[in-house]
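So this first bit is one chain, no partners, the form predicted on its own, shown in structure tokens.
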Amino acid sequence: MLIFSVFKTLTDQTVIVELKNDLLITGVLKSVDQFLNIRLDNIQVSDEARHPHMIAVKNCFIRGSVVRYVQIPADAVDTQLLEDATRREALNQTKR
């Protein structure tokens, strides 16, 4: 659940989502759930010529299973906090 927690802190940040069908969508992250389904507002598609049907779309819901990558702003993530949380989670798993 660590990744889910990271994404929850990124709400209202601009992210780029790359789908498995090579579609790149840039938008403002509005919500994410435990399945890493993503809702974006104010979206823009990188290659409108290949995807003309997406020009009129202003917000979208993306199923987590079709996401290849999510690019997040570097300054939006506290890397030290993330490293510490990762270590704690790894320790908890080894104790089980």
The other form holds:
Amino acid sequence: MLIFSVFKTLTDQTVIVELKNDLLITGVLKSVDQFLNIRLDNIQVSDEARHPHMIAVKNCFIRGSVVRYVQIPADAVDTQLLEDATRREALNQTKR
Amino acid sequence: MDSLIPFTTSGSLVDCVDRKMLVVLRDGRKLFGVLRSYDQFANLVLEDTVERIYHQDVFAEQWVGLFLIRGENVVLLGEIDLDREDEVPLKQVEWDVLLPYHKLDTDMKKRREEFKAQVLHEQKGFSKEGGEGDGY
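Can you now output the form predicted in complex with the partner chain? The one shown was the form predicted on its own.
Next comes the full complex, and the chain you just saw is listed first.
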């Protein structure tokens, strides 16, 4: 659930999503859900010539299971905080 | 996983209902149709669907009708900007004309993927089967 929370803090940021079929989509992150399905607005596909079907698409929904990477702005994540939160969650899980 | 979790992102698909959408499937197919229904797994119902194939700057389409798509096969669901669609610099040709070219493209891609998998297996110690299983 931690990564889900991270993504929730990233809404309205511009991110680059790389899919497992090597399609790279840049867009504004509008929402995520618990499956890490992603909703992107105002998208731009790199190498549009190779993916001509994407030219007329402005917003899209990407299924979490097909995402390989999400590139996020480095200053949008406090890694120290994330580290602490990870330890805390791990601790909570062992207690249970 | 709990299947009764409230929708969030898939829930936000509600404003896409009754609109013309593009669905890309894991096998590489591109379907254009009107989204009529969906659920939290991204299972989709598409009405008046056409399948499109592309080769360089031409495309062709074929009417395929009503689809219920199981969510696991969905890669991407895109909302078509109808204004931008009119300006797409592609030429439409007959399906039967383009099909052989499209087949050539997909065959080539398949061969390339197989070759890549073979190299990864033999030289890089990857597992033989599967990999990501998403060579769409």
